[in-house]
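One chain is shown next in structure tokens, namely the form predicted on its own.
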Amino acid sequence: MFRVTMKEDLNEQDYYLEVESPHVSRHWRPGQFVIIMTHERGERVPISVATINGGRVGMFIKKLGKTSVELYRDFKVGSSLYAVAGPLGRPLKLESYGTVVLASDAVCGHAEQLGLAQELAKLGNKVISIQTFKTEKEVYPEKYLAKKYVDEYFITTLDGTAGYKGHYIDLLRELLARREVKAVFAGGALANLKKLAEATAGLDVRVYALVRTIMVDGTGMCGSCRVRYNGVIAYACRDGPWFDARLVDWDDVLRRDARFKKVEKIALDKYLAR
């Protein structure tokens, strides 16, 4: 069993959770995911890793459908999660690039940032950092922002109420006017990526993008990941989840991912009407 160790507020609908899984600390590089599950029956769902702490590994959670908000209502440091597996997808094949962008605007990549923004240190690239949240009220404690490992860092909200005003496409597009930025890696909401992808359409820059869309297996057997890629069917959970954002059918992956928002609003209003 996979013992929870903490569980911390980020924001009001954002949280930290920390469980014990000695074998996707030890082998699990950046660009990896785990797919956790709460109980035996439950609902499978990916999570992008935020930290590995010894034999611990935590994920940045949104408390967005039923299995989020259970996980946070109901498992308290000491419980047991079920499940979890991983790790699943292709580490990235990071580079000594130069100067690399880091940018996100969900929990999902704001949590990918940490481990991209060490190992990239690593290799020697300067790393900038931009984060964007909508209000000043959503801006995670510090101790879990990527600001520590960077050179450079911007927070953005979209409300001005903290850092630049405005998204981290609005900033990242002027970063591109005035400096050299030879690689770009972007998670977060799908809709803003499809945005990001055309933003940097034709630049003599690399941009990668997180596809965090809905996975059942993790391995491609399901198919529910399938992403439209350079022309070919790829799986997010086994091709990915890092593809190049401007050779990604955004449309589609849009399109796909909405398939099932009824069913999960009907998941969590019987969940909170327990």
The other form holds:
Amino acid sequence: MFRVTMKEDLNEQDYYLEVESPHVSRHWRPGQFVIIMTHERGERVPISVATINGGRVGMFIKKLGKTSVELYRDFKVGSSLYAVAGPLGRPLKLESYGTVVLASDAVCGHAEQLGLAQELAKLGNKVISIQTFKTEKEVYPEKYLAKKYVDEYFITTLDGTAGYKGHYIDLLRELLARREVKAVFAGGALANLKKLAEATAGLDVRVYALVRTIMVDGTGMCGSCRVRYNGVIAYACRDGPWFDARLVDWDDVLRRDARFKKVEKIALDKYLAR
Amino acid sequence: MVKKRFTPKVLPVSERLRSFGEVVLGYDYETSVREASRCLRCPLWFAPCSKACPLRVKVPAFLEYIVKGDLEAAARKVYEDNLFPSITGRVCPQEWFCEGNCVVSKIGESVSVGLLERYVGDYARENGLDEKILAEMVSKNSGVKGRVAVVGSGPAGLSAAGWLRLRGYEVVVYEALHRPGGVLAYGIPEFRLPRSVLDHEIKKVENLGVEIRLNHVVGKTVLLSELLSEYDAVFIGSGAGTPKLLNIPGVDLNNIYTANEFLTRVNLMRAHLFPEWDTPISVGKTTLIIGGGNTAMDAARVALRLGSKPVVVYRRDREDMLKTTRRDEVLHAEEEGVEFKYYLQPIEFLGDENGFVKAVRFEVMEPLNELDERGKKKIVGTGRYVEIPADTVVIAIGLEPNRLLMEESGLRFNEDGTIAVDDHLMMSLPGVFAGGDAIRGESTVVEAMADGKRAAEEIDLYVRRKKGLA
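Having seen the form predicted on its own, can you show the form predicted together with the partner chain?
Okay, now the whole complex, with that chain kicking things off.
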């Protein structure tokens, strides 16, 4: 069960991992995620889904903490994960908006773009995709970019070595000024999603953000992932993970995201030192 | 007759503080026989203990076998009504059920039915008798009567699955987590219910031929409508899995946990063994536990074992707390050194510059000369406030049913989020039955098990009628 069928580098820190999980693929909708465990002693970690190929779930993962590094180093094609649960999260109710923009600057976001782009195109939207990377070196291989599914495609790099120089927020500002964009779907670094919410405040455009918070069960049981949303408490796993970006209390999200920073480092250091 | 009950072996307090080992070690054979001998052997048609038991365990009958020294017969008698004596014997609040109604309590201390049930359950388990008894019970069926899907592998689901199997059904249990057991696995700490015991009880159900599909979230991975088309009936034992939070300022601060998160990180994910196990928990010097229920006791005693100083803060007094909280847990918490503060209602959480909680502000409450519907004193604020420093807070003020299932249409829910069922435990959707906390709100393990057992009976009747067999 949960056999790894493919593993490929996306760049130096991100990788693609495909795992047999037919139970997940049957009802998965773009925007939904999975929770994985490497082994019995592992942590339950929410992971972004990029593709569904038959019964195989393709994920984008960043080598960041102990689980993601261990998964990259110790799991090969043919190894099995201990658990894959899902699909989790509420599927986005997508509509025919007109012109929409997909934007992201990290694995969670880049992954979701692939599914959302195809679904939004099916609904007759004109889809523009912006994917931000630090430098040209970090740009994903072509087959993992949203490019082939969208009407217009932009890469931006922070240092200008490829595509537009700057962050997706900078390019989005320009697009919003001169184009009639009806909706924006953005994922990636939480701090940048906060900036996006600020940059689009008061504008007549819907902005949805992928709010990926620290989870345990992923089914609304523990409250670890709670988010202050429109003044009340919402659970990212059950009510999200997509929320109206301008109704999210981003300071709350960013503060809660740092809860386990110290201990997370202990786990990674111990793994690397073994 | 002996008026005082025999005390069980208990782990010394000094050995409990840094250990998750079981606290109550139970009776040995001699003590069991002596304790069982205290029973007055009320006839079963009268026995108030048995009548007060949600599972209707024939208490005087199984105690009589203990007195005779025939533990296999005692186990058989228990298994007629209760498939999980090693669990209920450990976690039942017996003072509200069997023991609370024991006739002996009129003249002395009630018979320790819970510890005796546990003794019989453990004896059966340790000697392979449970598997033998169950195998005999299941072999009485001829052929398969139908197929039933069970949602959730907690006490209600496990019980429903077991009893349905014994009635001749094929059963598949769908569990959202990577480990079966539901609240028994994520909620109840190991020092009350050891993992080895729980694992065995689950294995026992699997060995009966019940299949448990882990990592399956019903409503997401598989839809209720699909279960309905694939099975003759569905039982929902999804529990009261969503924590209530206080709607007061600062509740979002870091190191403020819901009891569910706090307990799940430790009980299910074993954060106390971090970093050998990967899931972390962050606990400071002082942990304030808000609430006075069983979950609050569990959280306080877990905090203690994580090396923090636990302070339970309850808005009423000890007497009222004991009306809804298992006596043993309160006593154990007290003797372990958990501090209790009464008549305090939280008003605000105060944080430091990094967004971590540093203190909680409470209003001092006082009782009115009036009781509420649960027989507890009504309370009112005094306008006086106190601030208690704490670097960790656990909110244990209760749970409500998980709304995940609501996303699928066709189901009727009560205003409080519980699933509405008729007198036969059937929901507004024909063929879908429910029990346990999903229909009761927060309740007890034994009532959930009783619902599972009764649902098995109702489902059996329903399926046979549907197939024209009854």
